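Next up: a single chain in structure tokens, the form predicted on its own.
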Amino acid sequence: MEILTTKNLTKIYGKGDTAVTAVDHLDLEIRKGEFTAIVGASGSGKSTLLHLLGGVDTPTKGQVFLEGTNIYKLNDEKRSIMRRRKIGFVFQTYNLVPVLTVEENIKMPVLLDGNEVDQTKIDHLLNMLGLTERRNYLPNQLSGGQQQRVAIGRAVVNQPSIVLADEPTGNLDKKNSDDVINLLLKAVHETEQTLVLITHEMDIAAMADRIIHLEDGKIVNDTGKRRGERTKKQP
């Protein structure tokens, strides 16, 4: 089942001589519960066709569909809406509030929408992400594996639809990497969430169920590995 699909989704940056093609016409169905990862060199088009799937951007033409609903053609508030209960970002870059401590930037989702917080779903994910002491601290009193930790359980908190992460691995070393994907796919895995994951590091794409790589903001090669399947490359 299809949760995330586009129709002939293009962003052009400038025009006429100037005019970068950053995404060219794509169509892509994302299935339900599936982890996909997006692979490319610098400049592919990897974050802005993020960026356009998660609402944060607009096309230039084309349609992003979110469990049936075209994102864009909502307007800005109800947009925002939909972003904050169907859709998680993990940054490469955190994107933190530096006044919060862990616990209020991980439930931070959950009261902007409103909602009465589950205690004991906080108390799960802090532990489940190693947090738990430091549950009180600030963004910079953290490492920087900390801090994506804390932006993992942001994502989930509110089980959204579909987590969205941009490089999310690109500021840490090896070792954290490895624990920061290993409880990504943990908490996407518990909350039974569909995760779209933008990568340089073909390590981390191999533990994909498909890996999709994009060249000059086209998909060039279309991988369902949890099938043993090769889907068409896209012209």
Given for the second form:
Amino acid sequence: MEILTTKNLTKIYGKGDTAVTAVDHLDLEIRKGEFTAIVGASGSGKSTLLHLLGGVDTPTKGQVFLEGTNIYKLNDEKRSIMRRRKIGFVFQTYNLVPVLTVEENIKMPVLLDGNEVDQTKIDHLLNMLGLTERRNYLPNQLSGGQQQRVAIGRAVVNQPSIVLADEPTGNLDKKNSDDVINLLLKAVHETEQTLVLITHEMDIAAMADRIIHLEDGKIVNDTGKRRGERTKKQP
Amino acid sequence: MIQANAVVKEQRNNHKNQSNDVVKKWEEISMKERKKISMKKLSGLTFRYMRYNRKRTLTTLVGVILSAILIYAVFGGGYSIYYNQSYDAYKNSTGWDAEFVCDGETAKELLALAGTQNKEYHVENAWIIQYNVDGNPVLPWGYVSDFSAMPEQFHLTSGVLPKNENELIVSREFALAEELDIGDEYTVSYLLHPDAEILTRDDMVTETKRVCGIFRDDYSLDRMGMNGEADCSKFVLMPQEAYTDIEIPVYIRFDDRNDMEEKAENLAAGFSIDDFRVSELARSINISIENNAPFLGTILLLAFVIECLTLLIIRNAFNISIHERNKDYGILRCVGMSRRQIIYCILTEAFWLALTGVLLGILFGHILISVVFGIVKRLAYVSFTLEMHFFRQAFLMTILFVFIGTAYAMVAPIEKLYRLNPIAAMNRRSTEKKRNYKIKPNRGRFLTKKFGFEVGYAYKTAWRSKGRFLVSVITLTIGTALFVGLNNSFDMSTAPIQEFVHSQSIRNLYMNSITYDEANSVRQDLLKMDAVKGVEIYSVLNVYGREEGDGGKCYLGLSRELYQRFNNQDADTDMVCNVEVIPVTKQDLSEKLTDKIPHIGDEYGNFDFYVYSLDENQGMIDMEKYQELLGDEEIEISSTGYSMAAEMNLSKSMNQIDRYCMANNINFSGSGDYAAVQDAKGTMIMIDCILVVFLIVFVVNMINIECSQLLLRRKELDVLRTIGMAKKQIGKMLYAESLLVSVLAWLIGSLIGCLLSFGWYLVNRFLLSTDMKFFHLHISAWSILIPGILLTIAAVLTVVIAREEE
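So that was the form predicted on its own. Now I'd like the form predicted together with the partner chain, please.
Now the full complex is given, and it begins with the chain already shown.
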């Protein structure tokens, strides 16, 4: 069953002669539980696509359905609620809130929802991410790899339907990169979440159930599109 | 195909239904969740940010506090001055709230209520002041049942107020005439008969009492409202019990002045008094400022101007604060924070800043105004009351103004956040509308050639960021223009006060039958006093011409300048007939200007005029010597004694001089209404205080604006550093930019300020029909130079602060 569908999704930056089509009439379906890797050259529209899928950017044309709901038909309030409950983001530059500690950063989506925090769950997540010792540290007191782990924790804490990761290993060395990917896969596997990941690294992409090649905002290759159930890959 | 279409259609319907269900569900959840959302948690985030950006938070808070201080100063100070004026009018005339005319026995009962804190009648104090306006043969006298009820009304130059019935106080003039001093005994005659009418001569009592104090007649009696009703210069005041069986007015002061009519009616009913009234002046104290539209309008206008100025500080600080957090808000938006929640965070921050700022501002403002009032009282010895009071209206108005101001300052940041693109914010990309800048390739070439690349780049930056540059220039221009305009307008408006103060500083001391040596000895004594700047001895000669009515006065030995101030008119040496005054000074003679001045025996026009010549040693010619010179001339000389013109230092107390003159039988006069002078000086000091406060706001504003503009360009500066620009070069560039803004703002602001001053002059001349004798167009160079210097300092400080933050 598709969890995420796009119809004729288009994003054009600028106007007239300077107009750039970042995403070009793109139709895409992401199945539940699927690990999809999006690859492509710089400027091919990968990040723009991911932002559009996550509802943080506005398409010029087309729709994005998340669990059957056209997210761009929702008002800001509803879209924000949807984002905090249904979508988890992991960015290349971590993007943690600098004034909050590791634990508070992870809890943030739960707190924004006004829910009580399940401390056992947070402890478990911190333990899994190897951050128990550093739960009270501020982001600037952590290494890149640790910060990215916090970002993964924040992305999965609400058990969203889909996790969107934009080159999560782009700023990390090989060892940290492997750690982060493994943790990400482990986290989404544990909670049976769908993962869409943008990467330049083919060995990471190779771990995915499905690889989508983007070029000039269009899908030029979609391998494993009909592969059905995701191959369980243990980290 | 049809089947496929049907499947697609079904899928779409399913999607639609599912979508509707989900939306419905979310709506439900949203409503529930919204209730559940703990605002406490978001507030926690806000406080975390406030702590994290301590510097910025503090800057904003300082802006709010400054705003609150100034606004409270305007409202609190204005309300207090208004209240003090009303209270002074009340206190200086009578000091009572209600008057009850009753017989002696009832009067005694009423007097007994004083100081007992009688809750039934709310009496704080009660007393009798009775005075005899018929001074012959009985001395003009008065009796006061309780001097302590209004001690401020008896301005004693020496001694103390009477404490028992055997003591009395006398006016200074009376003391001089009767040669009385403290401790002397004096016999007074007054009426004391149960059946007697108070103002008849019968049934007089003669008693000997001790003089315990000497009061200033011109001051005290005027304050008691007795001037004009009796020969107050010969007045004796003594304590006295109430009479019996005669109608006596008893004055009552209530514990507060609320519902005075009701209290007076209750009191009158309780004591069966028909003749009573409530003081109009006491009633006027309770008339609120809101009933005085011009006063309230002035205060509101002033508060509004201050609000506009301080608003810029708050707005800038908050703008930067939010700008620095843009990335974080982008992240928070990505993880699901709604716009509403972000705005809630901002408003929470604004609320707490406004609340803390306004409370601290009111506290500091209250202290500041109390201190300013204290300084004014200390420097100017003002006769009016200057006390800071707490007024609920001032408190509420300050809160209202500060909250409105802060809310307004939030509008722009909130608007920006509403339009915030999370991705752009996270990547620190500007979300501002992109403009096509058309910069001429040659722009700045001259500056580059002349002053180096950095200055040329600074100039180009100004053109490139025209909007931002103009905001700085316009803001600083407004400040400069307001300063120049206000300064000169105040100067023009206070010119009559300044002139008045200047002219009032001369005191004329008269001594009868005194020799030059004696006069010189007095002069030496006076010169030792702090309050005396200088003393000139002179003699007045009245000269009578041949024809009746012709004549004049010669002020011999008095300097021309002092003469002019003394008499408030020009000294006319080019005399024509019937000109009354001619100063003839030693200097005039030594400079051989005597051809313009008639000499003894000279004929001038149709009028013989005779002038003393000046003795080189004494400054004045000896009388006998003059008699020899006169011969048979038909001239009558009416004055030969010496007088002194003493220039006073009005910032000092005159009490010392008063006492000295009294002790030495020296009469003094002069145009000097010293109380009025002190009041005028007080007004000027207060105006100066306003300008000083304005200057502080102006400087803080300048630094704040320019710093904020530089901080917004931090990324650009980082890039320049990265590509190899040295710190020194960046510094030079920044100095050039800041100075460019300052110089432009100064030039335009000064021009507008001068126009404002001219406008104020025209308004006074043609619309307000101001007395133009003293009101002249005046634009001081200092008023233009001061902002120039401040702008330069601010430009340098800005760069220093910005670089430090960098």
